[in-house]
Structure formats: C-alpha cells, structure tokens
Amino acid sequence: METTGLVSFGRYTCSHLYFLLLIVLPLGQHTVEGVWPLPQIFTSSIERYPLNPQAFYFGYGRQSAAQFGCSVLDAAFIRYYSLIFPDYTGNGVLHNNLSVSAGKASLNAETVWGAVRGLETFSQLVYQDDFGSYFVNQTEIDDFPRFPFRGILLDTSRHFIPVHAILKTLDAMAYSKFNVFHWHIVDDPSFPYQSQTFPDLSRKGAFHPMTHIYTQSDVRRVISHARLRGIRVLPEFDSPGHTKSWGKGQSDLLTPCYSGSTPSGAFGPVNPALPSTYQFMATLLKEVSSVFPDSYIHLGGDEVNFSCWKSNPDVRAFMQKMGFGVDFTKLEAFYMENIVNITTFLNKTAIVWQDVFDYHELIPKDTVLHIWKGSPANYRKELSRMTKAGMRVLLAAPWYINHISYGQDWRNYYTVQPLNFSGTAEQKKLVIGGEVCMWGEYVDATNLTPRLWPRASAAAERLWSDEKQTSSVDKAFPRLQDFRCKLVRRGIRAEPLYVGHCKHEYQGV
C-alpha cells in the first residue's frame, strides 16, 4: 500500500482495494535478485509456479471499492501485463499487502496509487528462464514508502526537452517508485512555458517560439502521463531571480541595471519596487495554478543577486521608504512574502528553496523549505535548524545526479541518511521526503536517460526503504545491477553499473 502523509497533495482515493491474479501449478526452484526498491517486508520462497500469457489476467476482488471504469487502475491493468509478459500482446484485462501462492496472486492496498505501486512490485518478481517461460515464486510483501514525496527535478530551460523524453522519464520513475515530477520548467536562459495570458514570454523568451516551447496541450499531457502512473507534476516558477528569459517578453519586470548615475542597458532580478510586478505575477500564478492542478506550487527564490537592486536609484528609494535601510535581504523578503501570500489566496500551498527560510523571511508555517546546497554536515544543519522552526523540509543537497564522476558515484547518493541530524522525533516528521535534481546545463535528451538512470533508483530506495535493511551497498549492488537490466528490457537506457552483461540488452536505436 501507499498512503501518504500529506493528503492535500491530490491523491485519488479509492479504499479496499483487491485484486486477483490467476495462476497455475508450482514447479521447479529457483530464486530471483529481488526488488527495487526494497519492500519494508519481503519473504520469498525457492518454490516457483509457471505463468502462462495466455490464461493471465488481472481481475478486480468483489470487495473492492474499486471496480472496472478505475481510470488509474484499468491502464495499469493494460501496461503492466505489457511489461510482465514483453513477448506477448495481450491486455490481461479484466482483473498493499501482496502474496503469491499456488493458483493465485492477491494485492491488497488502501488507495490506487498503492496498487499501482504493487503491481510494479509483482512485475518485476516475474522472470523468465533460458527456454523464455515465465516464472515467479512463492512471496510475501507489506509493503508502504518511508517518505511521501520521492521526486525529480528536470530543467527544461537551460536546454529544450522535448515531451516524448519527458514521458520517458515518468515511466523510468514509476518503475522506481518515484511519485514526483518537479518540472522546473522555465529560468534564466529560456522561457518554453507558452502562456495564454501572456504570449509574448515563449515567444520572445523561448530559444524557439514554435519548436522550443510546451503548450497548453503539451503540459495537460504531461500531467495525464504522470497521474496515470502515480505521480504528481509540480511546476516551478522561480522568482525574483533566474528570470532573464521572462523580461524579454515581459517589459518593466525586471530591474534596469545601473552604471553610476546612469542605466548600463543590462537587467538584473524581478523588480521588487513596483506594483505592476505583483500585478503580473498574481495574473501569471493564477494561470499556472489553473493549467497545474496540484495543490503546490514551486516558488524558487535562490541564488538572488543583490548588485543590481544595489545600484538602481529608484529600488534604494524604495527600500528607504519601506525602512530597509541597505539591508537587501529585507528586500527579497518582502518580494518573496507577497509572492507566497498570492499562492495562497490561490489555494495553493508554496514550496521554497532554502534561501527564503535562511533570509528569515516571514512566510505561512505550511510553506516547504527545500534544501539544496551544502556538504553534508551543513544540510544536516539546516535540517536541524528548519524542523525546530516547525517547517516541513525536502532535501535535495546529496542528490544533484547532474554532477558526474568516473566509477559507482551511485553508493555515495545510496548511502545519504536523511534523518541523520540533531533533532527530537517530531523534528523528523518535518522532513516529508527528498528529490534528485538534474539540471540542465549539459544535458538534454541526448544524455539525460543515461545520465539519470540507474543513478537516481540509489536515491529511490533510500526514500522507499527501511534504513537499516538498506545499509549495505554491496548488498544492494546485484539488486540494482538486476534492475538495470529490467529498465533496459522496458526501453530505459540505464547506463551500466560496472562490468557485465544484461540478458535482454538495449535495443533501441
């Protein structure tokens, strides 16, 4: 099952949920590698039955509140016995804890996304032996995530991503268990975003204004994609810096740069001093919060230069008059206090980078502070210092996957410990999970799959997972190097672990 702490983040509930999977006669022995990631209770026996294609179906219990016309479950239904059976075109329609046993295969979980999840399980307990007949054994699995949000940052502004790569990586996430897609969607160097309201920003702000944007129908199709596997799309919006690309398109939004007395024809961070930005930034969010229906909504607020605001008259005479002196961090906050409080009269909830949190900005206590720098020792800190505040916390620091080096850098992101910080029990609550960020600026769909994967599945188990089952990376090693291979039979270019083979290899072209 999967029941997630933060109800408002959209869940689609349907309770009780049952199902029955037909099978036939035990036969032979045989052990498989395992799951990824690892279930919290996984009992499997040498004992196997065979499975045949052709008399395999998926079937709804009696009890179930769930029935055929379950939108989430009657796709799974289709896409999983497409992946459990590769060599077969059969739907296997008509059909948590799981359990498999002679003659049959039981899933019961408490909403549809927990089933989803299950029926990922089950998949991947199947395998094929030399002859290629189908095959899984004995089990039993209780199983739920450790955390609630287990997300994806994809940066579709520093290079295009084309929808087709997006899709991809949804499906590689569902196979992980990952139910979060952070689209961080636009930033300085390009605005693909198209906007109804707006226009102008994809088309001057794009790198193309036809090829290189994501229109309405392309985004709904996005958010379709994801729902079906579990996952919820959350769009990011940042401001007041990381915004060049939205000034091109968007006149007086940004501030005017000045060289002395006079402007030197460059622009810095969203201009803070004026009306009209709080005008056009409350019409924008409110298109975004139409367009993206999950209930939060990712508001930046990093990495802010203040050298620009510091040199432009007309924001120093602001700041006098509001009493922030020369102190540019008020400045920011009181940008960034407005930008919140349009989300909320937006009913939606705020998701913010650290920097808003260590710039003592006053913000709504359910606002999410979402650490992404430091070593080790400092996000723990951070940790430490966000939850005795009573915020909740994601924490992305130990798994930016865009940074690269030669041999298994997968162990290190494996072997984060989230909780591992000063802090009482109920500090730990606070932190509602983490995410992998890939960044953009070397990478785009030519690299990204096999950048991101089998990389990121390290920072999967530790999010699903108990801690303690999963201390061990060599232990986990032949798990993941299996999985890799699965995900290469499914499509997914998973970049090897080290040396070997998979059975089944790439091909794709």
Second form
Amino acid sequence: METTGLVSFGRYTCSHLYFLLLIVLPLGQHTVEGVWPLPQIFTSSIERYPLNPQAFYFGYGRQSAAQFGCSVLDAAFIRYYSLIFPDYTGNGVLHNNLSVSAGKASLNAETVWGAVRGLETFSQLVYQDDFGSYFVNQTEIDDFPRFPFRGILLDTSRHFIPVHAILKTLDAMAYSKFNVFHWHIVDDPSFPYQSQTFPDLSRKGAFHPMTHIYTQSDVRRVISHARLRGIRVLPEFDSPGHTKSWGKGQSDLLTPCYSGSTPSGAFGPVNPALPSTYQFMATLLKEVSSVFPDSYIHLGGDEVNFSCWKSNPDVRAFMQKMGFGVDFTKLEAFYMENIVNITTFLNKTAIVWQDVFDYHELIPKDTVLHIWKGSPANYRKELSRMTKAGMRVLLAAPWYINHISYGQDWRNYYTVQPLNFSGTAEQKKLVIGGEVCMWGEYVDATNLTPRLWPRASAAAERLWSDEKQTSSVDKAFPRLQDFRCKLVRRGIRAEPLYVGHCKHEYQGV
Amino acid sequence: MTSPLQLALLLLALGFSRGLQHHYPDQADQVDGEAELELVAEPSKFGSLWPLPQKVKLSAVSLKLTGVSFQIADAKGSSAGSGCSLLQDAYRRYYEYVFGGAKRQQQPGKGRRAAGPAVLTELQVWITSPDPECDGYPGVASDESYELTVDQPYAVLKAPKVWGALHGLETFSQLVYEDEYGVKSINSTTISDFPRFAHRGILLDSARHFLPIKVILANLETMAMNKLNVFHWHITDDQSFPYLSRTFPQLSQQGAYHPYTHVYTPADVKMVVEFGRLRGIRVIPEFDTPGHTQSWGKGQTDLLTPCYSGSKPSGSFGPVNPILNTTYDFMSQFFKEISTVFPDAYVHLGGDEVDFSCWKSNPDIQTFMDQQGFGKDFSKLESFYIQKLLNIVATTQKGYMIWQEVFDNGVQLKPDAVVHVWIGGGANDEMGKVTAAGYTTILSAPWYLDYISYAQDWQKYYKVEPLSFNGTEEQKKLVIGGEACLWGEYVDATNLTPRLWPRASAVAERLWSAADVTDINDAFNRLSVHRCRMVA
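Moving on from the form predicted alone, please list the structure of the form predicted together with its partner chain.
Shown next: the complete complex, the earlier chain at its head.
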C-alpha cells in the first residue's frame, strides 16, 4: 500500500534542480496511455497509483537549485495542475496538507526548461477511469530531445493573426514539446510589426494601422508567454525580397522599377545600391535585436526577383562599380553579407533561407541555413552540400504544412528522416533541427488551429524522439489519436485523424 | 471579348500573384502549373451580394440607416401579421445583424438626420398570397421568390410566402454597408429574385464523427446566409448510431459512440428541425440501408446478416439481412417513428455501396436466392430489399430520396422519388439516364467538399454546370438541384466550419443564381466580402 511511484526525468541540459510530485497511493491496474512525443527511455508497469486532486501538489525538491520564486516553474505548476485535473475547479494548489500515506514522484532536470518538458510528460501520464478518478502508473522515464531546434513558423503578413491565436498556438506547441516559434512577422502583403523607430512601417504598411498590428506590448506578451513554456521566439524580417509592404512606410527603401528609361511606378526588392538602405536596416535590426531577446534572428533572403533590379539604371551602374558584371546573384550576396554583418555586430546569430547559400557559399560560418525547397532527393543533396561546407542547417522542406490534402497526410510528416543524407557523423551533427511551416496565403484565425494540429505533432515526434523507436506509422496512429483527444480536451481545436470519437468533444463552434 | 489592355492587366495580375507565392517546394510547383489564375479582390459592381440575385438594379443614390430610427415591419396589405412568429423572429435577427446586435449605439437627436442625406427608416415586408405559410414547413415546391425595392421613404420587400421573405431579408442585409465612420448606408436598389433550383443542400455526416448540436445550428445559420434550403442529415452509418429512437432506444444505447454524450435526443432533433424551419431550411434525415449499417447491429440483434467463413458464422456481420420478416417489421416500426419525428415530406433511404461478399457467404441467403430465382445476381437481392423498404416508407406518406445505385439496379421507384447522383466520373451520363427514365434528380458528384486540396478549389465547385448533360428540355426540368457533401471521415466540430465555408458558398451560388452567372473574377470579389461577413 505504501509503494512509492518514481517518475524521474533527466538529461535536459544545464544546472541542477530537483523537485517532487507528491502522489497519494494505493494500487490498481490499467495499461498506460501513450505520451506524445515518445520519450527516449520509457518503462512502466501496470501498477497504478491514484491521485487525489485535493491532496496532490507540486513542490521543489530540497536539493533543487530552483525554489519557490522561480517564475517559470511556479507558473508551470499552476498550469499543469489544471491540465492534469481538468474537472477539478478548486484552487489552493500549493496549500494543502500532505496526507500521511502520500507517495512521491520525482522529476529531475538540469534546467527549468527540462523540468517544463517533464511536467508535460507527467501530465500526459495521468488518466481518469470511468468513475472520474485520476491515476498514474508506475513509470520511469529518461528523456531528452533528438534535435535542439523544433520550430513552428506562423506567417502574420499574408493574414493578420490576432495575439490570442498566437498564444493558443504557443500553448499547443508546449504540449508537443516544440521550442521555437519562428515569427514570419512581415512580408509583401502587410507589415503588422509596430516599430518604435519607424512607426510609419505599420501605420502605412499594415492591413489596418490600429486593428491589424502587433504593438510592443503585444510582442512582449508573446515572448513572455513563450518563455514560460520553454519556447524561443525567433523573429524573421525577410529582405531584400518579400518587402512590398515595407515600401509604403519607408520611402527610397525599395528599388524603383523602370520601364524603358522612366520609372514605371512599381517597386522591387530593397535597393542594395543606396547607403541609406543599410543605415535603415541597421537601425531597424538594432531595435529588433533589443525587442526580441533570442540570440538568433532570421533574415530571410529568399526568392529575390532580379527583374526590377535589372531594369534600374542606378542599380546597373552600382553593379559596374562593384565589378559584379551582370551577375545579380552577386548583388544579392553583397546585400545579404552586409545584413548578416549588421546582426553579427549586434551579437546575434543569423538564420537565412537556403537561397543565400545557393548564391553565395562564403557566408559567415556561424550562420544557420534554412532548407525549404524541393523533393526529398533535392533537400538531401542540399543537406549534404551545406553540412560539408561546415554550416549548421535547419530542415523545413518536408514540413510545409500549409499544403493540405485529403486523408492522413500526417503520415508523410511522420516518416521524414532528417539525417538520411550522405555525409559523415560530423556533418549530421550540424543538422540542428527542423521546422513546420504554416504559410498564410490561405490561413487565418478561422482555420489555423485545425490545420496545424495534430498534423504538426507528427513532426514534433520526429524531431524529439528516437527515430528507431518511432519508425512505425501504424504504431504511432493510436497514440497520436489519443494525444489529439488530449489536445481537444485542453481546448485546442485539433482536427481528427480519422473516424472515431473523443470522450470530450470540442465544445465550441 | 478580351481587349489587349485587359490581357495586359491579366498578365500583371498573374505576375503579382507569382510574387505572393512564397516558398513552394518543387512538388507544389506542379500544383501551380495547373494553376487557376490567382485573383486580387476588387469591389464588384454588385457589391457583396451572394448568391447573386436573378435581377438586380443598383443605383448610386445612397440612403443612410440608423439603428435608432430604422425598423422592419409588416406592410399594411401583408397577409402575415404580428402573429407570424417566424417573420417576427427574422425581423429581429436581421435587425441585430445589420446593426451589429447593437443596443442602438447611436445617440438620438444629434441632428444628423435633419442635416444629412436621405435616410431610410423602414423596410416593409409584404406577404402577398393569402396563406403566408407562417406555421408551415418549407418543401420542394415552396415559393421562395421575392421582390425588394429600396427607395425613399421606405424599402418594400414583397414575397408570396414567408420563405421568399426570409431570402429577401438576407439580401437586404447584404446591401447594407458601413463607411469608415461606422455609418450604415444602402443604395437605392430594385431586386427581383428566385432560385434557379428548388433543392439546394448541404450534407453533414454525424456518424463518422459526432457533431454537437450547436455546430449543426451554427451551420444552419450559415446556410441561411447562402440561401441554401436543405440540410441533408446523414445521421447514422457503420461507425455510430447517434439518433436516439423512442421505439428502439437500444440502437443508440449500444450503437452510439457514447449513449449519453454522443446522441441526438428527440428534443435535440426537434430543435434542429425548428431552427431550420425558421430559416426556411428543410431537414431531410438519411437512414442509409442495407449497407452502412454496422452500428445498427449492436442494438438490434438479427438485423444484420451473419457472415460465414466456410460452413460456420465468422462472428462478423454484413448488410441488413433481407431474407427475414423480422427485418421488415423492424423497418416498418422504425420508419413510422421517423416519419413523425421529421416533418419534411422526404426521407433519404440511402441504398449505396452494398458489399455483397457477406451475403454470398451466408447459406440461408443462398437458399433464399435460389427460392426467389435470383441465381447469383445479388443486385437482385438488394433490389428485393429496397423494393420492400420503399413500399414500407410509402405507407408512411413520405416521399423518398435514394442514392443512384438503387436506380441503377432497376428498382421500381415511385414517380416522385428523387435519385441522388454522387459517383464522380460519368455523373453526366447518369443524369441523362435518370432523367430519361422520368425521375427527378439532384447532383452531388462534383461537390464532395470533404475532398480538400491546396488553394482555391472553390473555383472548381463554382464552374460546375448541373445541366451540362445531354438531354431534352423536359429532362433538364427534372434536375431539381444539388447538394454539397461534407462526409465526416476527417471532419468534426474542430474543423467543420472552416472546411465548409466559404467553399460551400460556391455551390450555393451555382444553385441559386442564373445559369449565366459565371464570371469567376466578379465571383471572387463578391465572395471575398461575403466571407468576411460570415466571419464577423
């Protein structure tokens, strides 16, 4: 009767902390439901322990380096208490007395970030029987992610996504152990980021200057919500292409296109021939680097259309002066090099789309390259080439989740093998992770959540779990179905994988 | 018709849209290859009307509306009065809809009325026929026409029946627009409108996934915004039986996903039917047999055919067992109940995709086949079953709809039967055959909305012409409409709304508006605004 259930989690990353999950005991039988993404080392028995919501509490271990007052964990305890006991509306999470028959579960992690992941795992282990009682089986888990970078890209330029929808996405990301929110915040159609230094950018470039912008406090809210869930916020200010909306609020930034010998009135990419461009970018990026605390910044650099540059006599003159001849890829490389240098100066590491490397292999070695193009054969070649050049790489190509199709396409996302390319073990280490991209042409707050979940969760397991243990799609299916119902139960509008039902269906409209 | 200038604009638009297409992997580029032209929304000369009325005359004269002074009221000569709660409810709904559910936001006495431009103070609704059908149910023969005149000093909406008036109110609400200061205006307008097809439906499947009642109600609301008038409720199937039958409660007790949380009680059904009626929407239930009935077997023993493996029952079950008298006793009682619970004059009896392998395996069925002289032709057995079922349903005074296979198998149908064409590839031939045989038909084959794909697939649905099959004028008249089907394998409450709308709106316009309303650019412009209206 007095057995102690030990739930221990280890190897998450830096300094030591220990804390305790206190569980009330007797025994029973139940098979364990799945955890998503699958932990690296997982053993459990059919021995189960009941949890009494009134007596259960989270506490810091005596030897834990973190104690009460650690903002991330204090908040996580409160959050996970209600995620574990959705029917229990009482409060007093931290104030109940311990029952004498209480047993303990312990969670060890080297950093708070590991602890947050461990709490998520623990919350998925708890289940209710038909009478509503809570149980957890005796379990031992040792867990750590396969890749350190597990991201989701949201595009807030094609359509504005209200802050509450972003926050909800961050919640769901934490449930799948994603840890990077790649915020593709601006693009051709709109510039919703309200800049302190250049307020005209959103005043003129947003869909609406008041209702369709992210204020500084919105951005802070997103960052702090993400931090509490162990999620980094990586902003992308894509240039020199994809910048139409920038031109509305910043004159002389974009290249005037010519038709014959006169300006046509249209504008192309950022004008790389003017010194004022680099002053502007330096000032903007300085602001961005102070607003977004992450040490990385995404600079874009994809899909630059050269036709406007070609048409412009000043740009052509600049090309001559620089000795670029008629090779506009050199001009783009020149521009990107300058922009990357700006971020280096700001102590940030740059991430750029693969185009930049394709044009210009000699970019600073610590730049991260982001692969987005092509079939498996193509991106495997690119992975080989980039890692051979000693560059760190992020893979997004197989996870363009905005491309919807009929049926269970999550299987395609699940069966990706990110390290299946020709290269040495050293090269493979340079793949730091992957990213699920939800481009916004056909996505806004009306359909974002069901399109993203649980399809993105398939990629989450690929990026977190051991590939050998998770090679079977059919074995993953029931676990993912179960996880999807958990998401729905937690208020995430995750769509079904196939026919069936959840005990608690989505109750909204 | 395309002048060089227009062509140039088109190319520009194409170039622009290329610029918008961010980050397509190679495989997606093929999708782009067959690309529909991507459109950039601009104002349409028809504003945001959707579906486009048959005859519209818009003028540039604009009139203001304010929540303080505006009202919707019965016209003096109207045959419907304050006792017509269907209309009174609709007046309030559309008032709140036009003025944002506002508690009369604008302050009276600010002088805008006196100084400003002309104000529209009233919409008079005039039901012209002696029987407005206030308390009736909409049907396939209901008059849905209306005429709307917006002019000073008041607007007039004339309709023979309440059903037309409901559509007219929707149209009126779509004519109102708001300027940057939040001032509502409407242009002086004359509209004369009626549907091209009488049957304009949406199929929802509450068996593959249970759909909570409020999702169904929200969908009815959206259907009304698109002038759709049939909710085809595919309520049961193999996977679950959520309909709570008073006569056979064990059907849902055993056959639903959950006997309490995943069922439709009689009160739920009543609510759906009435909610639909108030919006001019028919609710046609489908109880699909003899296939698609796995869930029925859980609560009703001996209903399904026991399958055999060799000489022994395998423990699994096939379609409804057509050789037992008990089957038909059950069906009589069951459909008797259905005929009272669902007031619509039609019930959908399914009859699709019957798998013969289980029947083949069963020795009793083989014996029966021999007795009946069916030989090895199991479609004859299927027809035998359906024929008996149709006769049973006919005694309940209901008409029936059936999936096309029933017709294909040569079952003798009542003259008022509706054949539902759903099999893609050859749908045109099928329409030709069905109508040549003199039966009325509805089309769903090109409108399986559960098949999603990337980008603007609404254009594909929009471009369908239901009467494009070979046939005489008389045959074409037998096509009474169509349905957009949202089968539920991958759909539940979490994603139903964004999958269905605005894609189903494309079907709605095809079924309501005149055949020559085919301008995809104009449709895009109107539909873009219509979508924002549905979101709001």
